[in-house]
Each structure stands twice: as structure tokens, then as C-alpha cells.
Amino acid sequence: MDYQRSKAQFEEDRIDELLELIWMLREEGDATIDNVKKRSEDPQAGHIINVIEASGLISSDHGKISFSEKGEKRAERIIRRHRLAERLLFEVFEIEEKQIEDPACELEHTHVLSEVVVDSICTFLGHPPTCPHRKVIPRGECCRKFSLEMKPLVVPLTELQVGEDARIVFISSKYHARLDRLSSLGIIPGSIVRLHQKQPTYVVKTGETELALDRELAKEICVKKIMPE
């Protein structure tokens, strides 16, 4: 019983791979069966293809893949998963960027990640918009509730104490211009900035630089506090 359980749960998780090689195949404007085949690590890649698709989660046309309703919520639920998995490893652990993806795919196949662990974690980590790697991490629950029942890891520049040390960890602002603009004063994912002082403006310094932020933009810049030793 215990084998046809686990032989049942290999198959689910060669599904749930393929479903994540496509969700990234189709980030990238090119998800189709033989870029799937190419990709995928899996030797039987086209016929895990044909299983998915007989099962109403994907269809084909000309070889272009599409998600069925139930695929996208399916496959959105193991990228968030992953992508959260990745960012906890990096900003809890401190584990490198280079090194995160393998010890995030053990624990998300772990299968200890259930949904209300996920939105956990996300609420933990302040609901990052992206991974380490800069992809998109998909909006849960938790994220249009904004639920802090839990104390966030990762919180707005605003949250600081006047004198507190802190790692931006990233920057949740639409705008490029802005962005822009806080790039080129070294205000980007990594830098350590000092609160100075909160009113009449914030004010922060990154190295040498030092520079007045209104409390819109200091709410766009999400940071990691650095505790004193």
C-alpha cells in the first residue's frame, strides 16, 4: 500500500515539474512540447506531456502550450511555492543566491509546504514580489489580505527606528523612473542604509550618500533589519 502510494506521489511530482517548466517556459514567450522535451530533465518528458494534457490541465496547438483554468491555478501554486521557498533559504538562511535552487526544490517536495505554511511564509517575509532571481513570485491569499498576524522578516523603510541599520532586500514600486532614480543614488536591492531621521522627510544614508525620501517612496523600499552585535 505504501509503494502504490509512493509511486502514485513520483508521478504527481513529475507532473508538478513539467507544469513548473512550463509556467517558466511561458515567462519566457516560448513554451512549447519541444522546448518541454529540451528542457526537461525528465527522459519521458513527452509522454508526462500527454498525461498532463489528457488530464484537462494543458492543451496544444501546433505544438504551443496553454494552461486549462485548473493547470494555471495548479502550476501557479507550485511556483509560488518554489519561488517562496528559494527567498526564505536566502533572506533566513543566508544561503547564496548560486546555491539556493536545489535545497528549494528538496523542501517544496517535501510536500510540508501546504498552503497555510506558504502564506505564512509570505506574510513572514513581508509578500515579496519576486524571488532572488528577479522572477515574479505570484500573489496569495495572504497578499490581498495583508494579514500580520505574524511579525514580518522584511518590512517598509518607514518601520525603522531613527539610528537602525537595514538590508533592502527589494523595492515594490511600478514606476521605472522612480526606480531609476533610486538606483542611481545606490538605492537597489543589497545596499545597507541608516535611518537618520522621519520627519519632516526620511532620511537615509547608503556609504557616503545621504538623501531625503517622501514617506510614498520610503513605503516602496521593503528592508531586512541588521541586528546589533
Contents of the next structure:
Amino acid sequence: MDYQRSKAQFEEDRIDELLELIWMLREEGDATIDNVKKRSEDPQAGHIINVIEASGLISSDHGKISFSEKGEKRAERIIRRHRLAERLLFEVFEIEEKQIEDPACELEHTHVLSEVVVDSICTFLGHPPTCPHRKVIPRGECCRKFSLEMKPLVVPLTELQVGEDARIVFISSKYHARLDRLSSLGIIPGSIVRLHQKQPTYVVKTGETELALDRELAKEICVKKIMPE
Amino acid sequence: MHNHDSAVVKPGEKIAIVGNPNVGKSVIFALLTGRYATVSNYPGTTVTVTTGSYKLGGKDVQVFDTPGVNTLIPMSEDEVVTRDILLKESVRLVVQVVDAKNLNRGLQITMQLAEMGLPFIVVLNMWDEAHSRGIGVNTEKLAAAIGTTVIPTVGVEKKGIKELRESLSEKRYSSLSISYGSLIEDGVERLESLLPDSRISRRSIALMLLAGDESLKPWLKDHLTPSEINKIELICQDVQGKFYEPLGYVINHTRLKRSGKVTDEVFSKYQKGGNTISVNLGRWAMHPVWGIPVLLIVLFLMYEFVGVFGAQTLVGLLENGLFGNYINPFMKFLTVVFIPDSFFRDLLVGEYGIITMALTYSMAIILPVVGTFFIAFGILEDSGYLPRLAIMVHKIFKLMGLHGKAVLPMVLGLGCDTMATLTARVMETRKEKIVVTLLLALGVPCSAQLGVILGMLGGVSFTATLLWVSIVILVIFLVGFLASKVIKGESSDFVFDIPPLRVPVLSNIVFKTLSRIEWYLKEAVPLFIVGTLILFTLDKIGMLNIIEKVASPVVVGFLGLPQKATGAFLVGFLRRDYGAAGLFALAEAGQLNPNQVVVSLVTITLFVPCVANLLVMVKERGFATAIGMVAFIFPFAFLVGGVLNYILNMLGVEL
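Given the form predicted alone, corresponding form predicted together with the partner chain:
Now the full complex is given, and it begins with the chain already shown.
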């Protein structure tokens, strides 16, 4: 790889890093230039902000940063890559939460994971709504189609066979009350469940608690099978 | 920091028993106070607070038995009750009952109690059950981890109760604290500065508010200005805005992770708990295929015990034997001798006499049936079969727009509709509560009535019984279906805790049956006497004849019944089982043919159960809703009866 190309790539990566940071600050409700400078590891953060503002990716008003449409799209793709990468490392390789940050950072850049690959990962993981740190993963084209052509690693509880053990990976419900109710009964990501029956309702056992669930809820609980040793 | 044992009891101080559903709070309550609170093996037996008293340091301390909760952030009406006791009462000590084998779930509440800053001790109940599953809990380690006293007990065997009594004078504050991460902690801090002083810590209230606890609103309104409440709401929204998932869920998640850690440290599984008979039986009872024969066997045994032994054998012995051969002739003899006036004689032993009608019906016809039913039902309740039944019929209820959880109040209705109407509190949405209340009032026959009906139908034919059952079920289904279409609102999710199948404890069955019979005698028998007096008076002043004539187009014309049945319907307005008993007597006297028996029974089954039930409906659902239901139910009952009569005639069916 010639020097010019890798230098350009390096610059692009720095821009990506900052866009990612701005996105995260925005999630926390505080996307200001000051905060970016404070939190960025890039010593020249101020300079890069000017560069990306000049290239029309962001705009600032009294120190508050907002994305342009183009910038928003680009940042969203970075975040999606990063967080899906985290999920992948966490679920498939079972790398601890603390140790997944660095490799995920490497994977987030366009030249590493193409759009098609990202969608495949997303499908493989069962279209997770959040990363292991429970931050939202922006949806991609594949999620809207909810394609299941590839045999995914993470499946809804309804796909399990009776008698199988599985670990809950995420619960993709949009109803707050439902999440509250389930969590109060011990159904949260990380819990191990065994499927006892599917008819007339789903019955799962977690710890020493046996729970009956309607199919509608079981569909939203996404799990990864635990292979018997 | 805090003094550990302040044995001085201040006046008005209370002890509250809290814990997850179905962990044995009521058992512990009864052992401490000597008062019996209904104990069963399914979540949600206790929906209101029972109070009793306990001698502590020479003074009487009030003890509360509270409805079970999974978290102190309430999601249904009964759960609000529990949280409000902690929030509003002067609680000296909280006794948290935990199911030893489900420690993990209990710890969620432990953490919340610690956050509230209330003194509490932990009772690890059902210690034996954990043991039989090969689970051991290191109580010393646990006590150290949560920073309070831990006492292992087996409530039903009274084990560990002495130790518990000794610990009640302590006042230990837990040292447990959890951090929820900087974003939430920041929100907590901001909220704390706005909150008023109360019996529980500001931190715990702040966390409840962040978790989106709607039920705190009235309390906030009492203590803060609208602008302060507004600020609180803004803070909550602001913190929630930083999370994708609801805050309540994030908070629960953090607690569960922590409790999981504690559990891992203190739990030991020393053997692989094999599948015992009760585990297998429990599985079969809700199996898609085997569950059906199990259900049929249960129904058959119930029928044999209540329908045959209770309603035929015992009723025969009491009604014809005791009352028919001895008491009534003897009383008639006595009255002839001692009461010369025929008016007063009739009042006691006439056609509508207190002894010959009210007491004969209530003691000889209904009591044996109710008694046997209560025994059978108690066994069912304590075995843990009812929640499994809820699973078996969940799909049918779902078609109706309700879910399996609604089965519990409906099945309880077979015992007593009035009590069951109270149990509707476990339903989470207003819509579900209304539909359940309506169906209970309309279609679910209570034990007293069921007994009389089975007794009558048993005398006719199996086909007649089947026809009655099918029609009542069909009506319940249709009305339920339409009501949940008409009444606006959401249905809640079906997530449901299944208790293990257990061998019922004899003493509990005896207690429960006796307290239910006592209740029946106190509540139903007086109404029977009132009903009889009304009939007697109407008869004497000649009104009964007039009413029979006026009602004749409906009773005789539309329903195709003899005029005499009017009296039965009349008392049916007071208690439908009494109405049914009147029909029973008519049928025995040979005045009803099989078709008429079925038509009259279907009609009376669809009446509002009793006056007490009506009062509870008004109290629970409001006056307007209750009256609306009544206005629908009575005409509808006659309509269904009439249509049935018409169809039977049209098809020329002779049962």
C-alpha cells in the first residue's frame, strides 16, 4: 500500500473517530465542541472539527454541534459497524465486555468491513437492537427486511427445541412495561433459560423459577443456544 | 451509625411482611399473629392487606401481611398496596420472606429495602424444598453480603419460627448499596434535592421515579408543588433520553446482576436434583397432550366428590333424612302444640317458613355441597394445579381477548364470585378487570349454586348436564369476546410464575375449609332468611300471586316454566344459589320436566351471584360500571333462557 493512500486513510479514520464521538455525545445530550475536545484522544481534535465542518459533515452553532444529512449517514454507519462488531466479539467469541473496545474500534472503519459484510453480521446476530453496553445500534437495510436467510446464531426463543438451554442475548421489545415485567421475573440478557414446552404456552425455567409466557413475548426474547458439553 | 437493637417499641409502630408472590408470607403471618390469612399455592392469593397483632417488648405491635411483589415498583393494584405500606406507614421492621431456592429474585427486593433505609430481616422460607432440590444456602455468608439477619425457616412445619420471633426486636439496617452508573446516579442526585422528607430514603424514591413509577403521582401531589413535580418529570425525561432502554429495565438489570453475584457466592448445588414424582406430575398437568387427561381426571374426581357424594349422598341424608324425617316434622309438631296462631306457625314451618325453607335449603341442600366443594377446592389451590390450568386454557382465553391469568379469578369464582371479584385486582389493565368482573357476575356459578345445579342435573341426565355446561361456557365466551371488543383499552402480557406442585398440608385445608364455611354461614344464611321473609310477606299479603301473574308472560310464556318458578327467580335476585335451591325443590316435587330444569337453571346461572357480589362490584369498579353490568345481566339471562326454550321446542328435543 503506497504512502499517499494510507495517509489519506489515516485522515479518514481520524474523521470517523470524531464523528463517532460526536454521535455518542449527542446520545448523552451534550454534543458541544468543548466536550469533543475534552473527550477526544486526538491531540488535534480542534483542527479536525474545522476540517469536517468545512467538508459539510457537521455544523456548529454557539459551540453546539449538529450533523448534516451526509454527516449523520456517515456517523450512523460507523456506529452501526462499531456496535455490531462489539456484539460479534461478545457473542461469538465470548470476549469480556472490557476487552472488546479496541478490536471493535479497528473494525468500525469502512475499509475493514464493507456494507454487505456488516449486514451479514447483523443478520447472523439476529438483528440486535443494542450493543453489549446497551447502546442502540442504528438499524440497517437488513433489519428492515428482517432477513433470516442465513442461519443466525442468535434466534428468538420460539426457534429453540424443547429441552434446549440457551442464554438470553437481548430482548427486542418496544413496550416498556413488558421489559419491566420480564426483568422483575429475572428474564434479562445474560440469564440462562431452558425451554420446557411450547404448547399451550411457552414454559421456560430460569434458576428455580418456572415461567409461562405467551408466544408473542417469547418471540421477542432472543437467545443463543448453549451446546451440551 | 445506627443502633442495632432498639428494643423500645414506640406506639403505632408496625411490622410489615413483604416478599415475592407465593413464598409463604401468609404462613409466616399466621404463625406470628395467630390469625389465619388464606394460604394457597399460587401467586396472588393475598390481594389486600391482612393485619394482626404481635406482642413485642410487652406491647402489641400491628403486623401487616401484604400482597406479593416482584419489585417494589408496582405494576398492578395489589402491588401498590405493598409499596404504600412501606411508604406511608410507620414501619418498625420489615420481615422479608424469600423463597430459599429462588434467592436471586428475593434479593431484588432486599436491595430495594436496603435502598429505602428501612430496618429489615430476611426469612429464607421453604428451606426444605430448596434442600430436596439439592440447593444449599450459606446463611452466614448471605447475612454478611446483605448486612442483615438471615433466618432459615420451613413455615408449614413451624421450623425456625422461634429464631424469627427472637429477631423481631432487632432493628438492623442493611449496609448494602448499589451504584447504577454515573448517568443514573447523577439523575438520582438531582431528584434527591427536590424530594420532601419521608419515611423512606430520598434515594429510593428518586430511583422509583426514574424507573417510571406512575403510582407515586398522588403521593407527589400531596407533598410537592406542581412546578416541583414538573421539574421532577423533566429530570426523569432527561435521564431517560440518555438510554435506549427504559430506565426501569436498566435499573432492574443492574440489581439482577448484583443479586446474581451474591447468589453465586452463597448458593451451593450439592447434587443434581432428580425429577421427583411431583415435578413430573407438574409437567404433565400443563403438557399440551397429557394435560387434557389430567384435567379430565381432576374434573371427574371433583364431580364424584362434590356432585355425587356432596350433592346427592350428603344432601339426601340431610334433607330427606335429618330435616325431612326428623327436624321438620318435629318442629311442625312443636309449633302446632305451642303456637296456636297459623300466621306465626307458617312463618316458621309453612311453605315459605324460616325452618322449612330458609334453614332446610341453606343447611341441608347447600351446606353439604359447599362444604365438599371447599375441601376439593382447597386441595386444588394448595397443590398448585390452578396455575397449570391457567396454562392449559390460555389459548381459549386469548381468543376471548383475555389471557391465561384471567383464569385464576374465574376459577376462584367457582368457589365464591364475591372473593374472586376482589382477585380481579391481579389483572393489570382496567379493561381486563372490567371484563373479568362482568364474566364473574354473569356466568361463573359459585360453589353453592354449582352444587345445587349439579344435584339437580345429576337427577335428570348426563346430556342435560352437558347441555347446561356447554351453554354457560358458550355464553361466557361470547360475552367475553364481545366485551373485550367493545371495551376500549389494552390487554396486558401473559407472563406467569408457575409454583411447584406440592402435597397439600392437611391442617391448612381444614383451616381454610372451616373459615370458608364460617363465612358462608355468616353471610349466606342470613340472606336466605331475609329472602324467605320477603317471600312469606308477599305470599301473605297476596302480592306473590300478583307478581306471578305479572311475570307470567316471561316465566310461563317466554321461558315455558310453571308459575311457581317466579318465587325462585325472585329470591334469585338476592342470591342466585337460593334461587337455584328453590328450583331444586320444585324439581324434587316433580313440577319441572327435564327441559324446564335446564332452561330454568341456565337462566338462574346467568343472574348476578348475590347482593354481596354486587356491593363488591360497586366498590371495585365504581357505581356506574356496576349498575351498567346489572342492567345488562338480568334481561340477558332471561333472553338466553327464552331462546333456549324456543330452540328446544322448535327442535322438539326431549331431554
